[in-house]
Amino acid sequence: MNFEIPASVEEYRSRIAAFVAREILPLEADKASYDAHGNIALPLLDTLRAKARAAGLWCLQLKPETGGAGLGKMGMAVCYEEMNRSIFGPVVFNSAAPDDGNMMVLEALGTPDQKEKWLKPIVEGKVRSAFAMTEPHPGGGSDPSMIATRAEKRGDKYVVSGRKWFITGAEDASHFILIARTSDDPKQGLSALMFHRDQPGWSIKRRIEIMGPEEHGGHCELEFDGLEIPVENMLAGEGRGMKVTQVRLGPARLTHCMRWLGLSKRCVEIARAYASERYGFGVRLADRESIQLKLGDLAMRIEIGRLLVMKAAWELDGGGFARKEVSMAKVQVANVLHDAADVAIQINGARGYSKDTVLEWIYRYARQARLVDGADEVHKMVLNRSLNEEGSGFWRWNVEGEA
């Protein structure tokens, strides 16, 4: 087993550190940077996206026909971790969610008339999307065969009538891909469709507030009455909806699990900075053995995490669906960023509750990891299912010349 990475890889890695520090991360500390939901202020972002494309450190996740640099998913962790050092760094550099999952997916299953029109601008920067699946009750949410949202077809168009909601980035994304029913077929009743913000048909609802920081266009509810969606706009074909969302949805777990990383060492980073100065009776917090336990523990449990996500993706890279791979990545990372937000602001005290750094935000944000694209529940679930059916073989090795 090799867990070497390569040089070129190191390169890009190195070069976005730099990027990070010098660019990104002072921005923080200053209120100005924010726009009213807890995020970067657009105007800031636009002029840091510059920069980051200007340094060649722009969508390096796609392939270089597509405009990134082929990096793979094992080099996407790489990258990816180091991006979000800063709360803010995966959207300066074109990787973050919603749009990362919709530009890889597109890139994998879209024709080339359909690239042109709904990727190429993406990745270009000049729109946002958003992935239109969830549902509130009684549709789908982490099911996806409970999909109650429908699009009949009428001649060369399909109309869509149905409700979304907590749909990420949709106030201000202008593609969407949404996930509808066009049959009842238990297998085949689901298909991706695209369409733009500016047909008529469908309405934001409401912008749901919700506990923590926002990303750009926040979490939405999505009303669909008559929408029209010409034929040649279905992604992969009629009844390849969960082809689209399997292709879509298992990479973008891993890449959430990538950027909760580096959040994670960055509350790891705060707590020992902190640690290493603060008295307390006499005594500097780093050296009591229970600080120390805390941060050594933390350390472990993001190396595991680490190992999973790497794990996964080289699965990914070998062309394999690592769905047992990613559950475990999901859920140890998640909970580790949770709990790396929470021991940071233990050690930090009232300083880490307040907002002089930013493991407050680091802290409500965290809460959702463990409910965004599968619950924990969920993938334990599905990962005993899996070892209900393979028993002893669900720890198995590759073998090196085996298929």
Ligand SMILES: Cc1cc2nc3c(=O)[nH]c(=O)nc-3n(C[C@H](O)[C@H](O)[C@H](O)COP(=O)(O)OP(=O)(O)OC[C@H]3O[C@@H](n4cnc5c(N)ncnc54)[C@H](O)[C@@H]3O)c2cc1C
The other form holds:
Amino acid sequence: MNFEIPASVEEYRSRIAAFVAREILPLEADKASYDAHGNIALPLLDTLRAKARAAGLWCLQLKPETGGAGLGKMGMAVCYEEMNRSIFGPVVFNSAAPDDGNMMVLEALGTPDQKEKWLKPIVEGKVRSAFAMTEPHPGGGSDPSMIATRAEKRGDKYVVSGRKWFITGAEDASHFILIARTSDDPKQGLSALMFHRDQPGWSIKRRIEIMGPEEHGGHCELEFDGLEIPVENMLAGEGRGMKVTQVRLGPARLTHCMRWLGLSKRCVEIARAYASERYGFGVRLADRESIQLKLGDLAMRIEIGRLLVMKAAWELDGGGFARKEVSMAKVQVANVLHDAADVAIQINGARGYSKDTVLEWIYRYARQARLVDGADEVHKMVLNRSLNEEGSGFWRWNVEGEA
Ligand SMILES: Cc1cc2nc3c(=O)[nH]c(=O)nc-3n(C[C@H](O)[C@H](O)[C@H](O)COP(=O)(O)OP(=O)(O)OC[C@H]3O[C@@H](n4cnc5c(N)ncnc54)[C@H](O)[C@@H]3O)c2cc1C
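Okay, that's the form predicted on its own, but what's the structure of the form predicted together with the named molecule?
First the chain shown before, then all remaining chains and molecules of the complex.
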């Protein structure tokens, strides 16, 4: 076991840290930096993205031939955490959901032509993308086998009908990856299809208002009523929709965790700063054991999350699926983020509840972490399934040299 990171990754980390501190963090305190939905205003984002690209800090997660730095998942874990010291960070480096996950799945599964058409413009920051899977009742949510949106094959195209909702970024996205039913086969009934926003036969019914700040393009409800998708725009072949979903969602869940750890650390940073200067009843907050226990507990739980994320990243970098590790990391980190924001607000008193710090932003944002990309309960159900299959092998160490 080796808990060291390569010097090249440390170099990216320190450059990202400096960029975030110099270019991004100061913007958080200025109301003019925000759009109407609590995210960074687009003109400002464009300027920062140009600076990040010029600094060679762009799409680091992708392979060099795709326009990235080939960081690998372990390198990403280090860098994404650093990016999300600021609430605006990841999107500046083109490492935010949903484009991040969409780029990675297109890079992994797209044909050369598909990469040229659907992936390259996202990598270049010319368009945004969305991943459309979840449906309102009685369609598929936690259980993808309930997906009801149909893509019916007619000649050399598929004709789509159905509904999706909570599709992040849909209002601003040009490239969509849609998961739809192409047959009733229980294992191979789903397929992934790509379409462009300008194609007729679909519409955005509404931008769903949510409790937290929103990604650019919001979270939308979509209706499909005769959208025609040419067969060449199918990703990974008919009936391979579940495979596409696994390839996309495993790493995408983990990248959420990497970013959430950065936000969790930021909560601790703000809490420590206030505790170190605030006195009451003749004692500095930071000198009270009750405060020290809260911060020590968070530090420990953040580190547990980091170790789980790193183990999953290591497994993915080695070609595995890291299903258990990703599930454990997702549950752990989503809950740590939630608690870190809560504890930091408590330590900051009334200030924590105000908009003078980003804690309230993070608190509202954090609640979704326990729902998106698999609710806590679903991940625990999956973990219990592994436990039933593997018994005590669930905790087995991999042995060097073993296949
Ligand atoms: C902010 C946000 C952004 C999102 N972005 C996207 C996106 O870009 N694309 C997309 O396709 N989807 C997106 N989603 C949808 C998200 O992935 C789903 O909400 C999630 O998968 C859960 O599905 P559901 O909402 O249908 O919950 P349901 O399946 O209706 O489940 C409801 C609740 O039931 C409980 N539950 C479910 N299954 C079990 C079980 N087996 N055991 C015990 N309890 C259980 C859980 O508490 C769960 O929260 C987004 C959601 C949010 C909130």
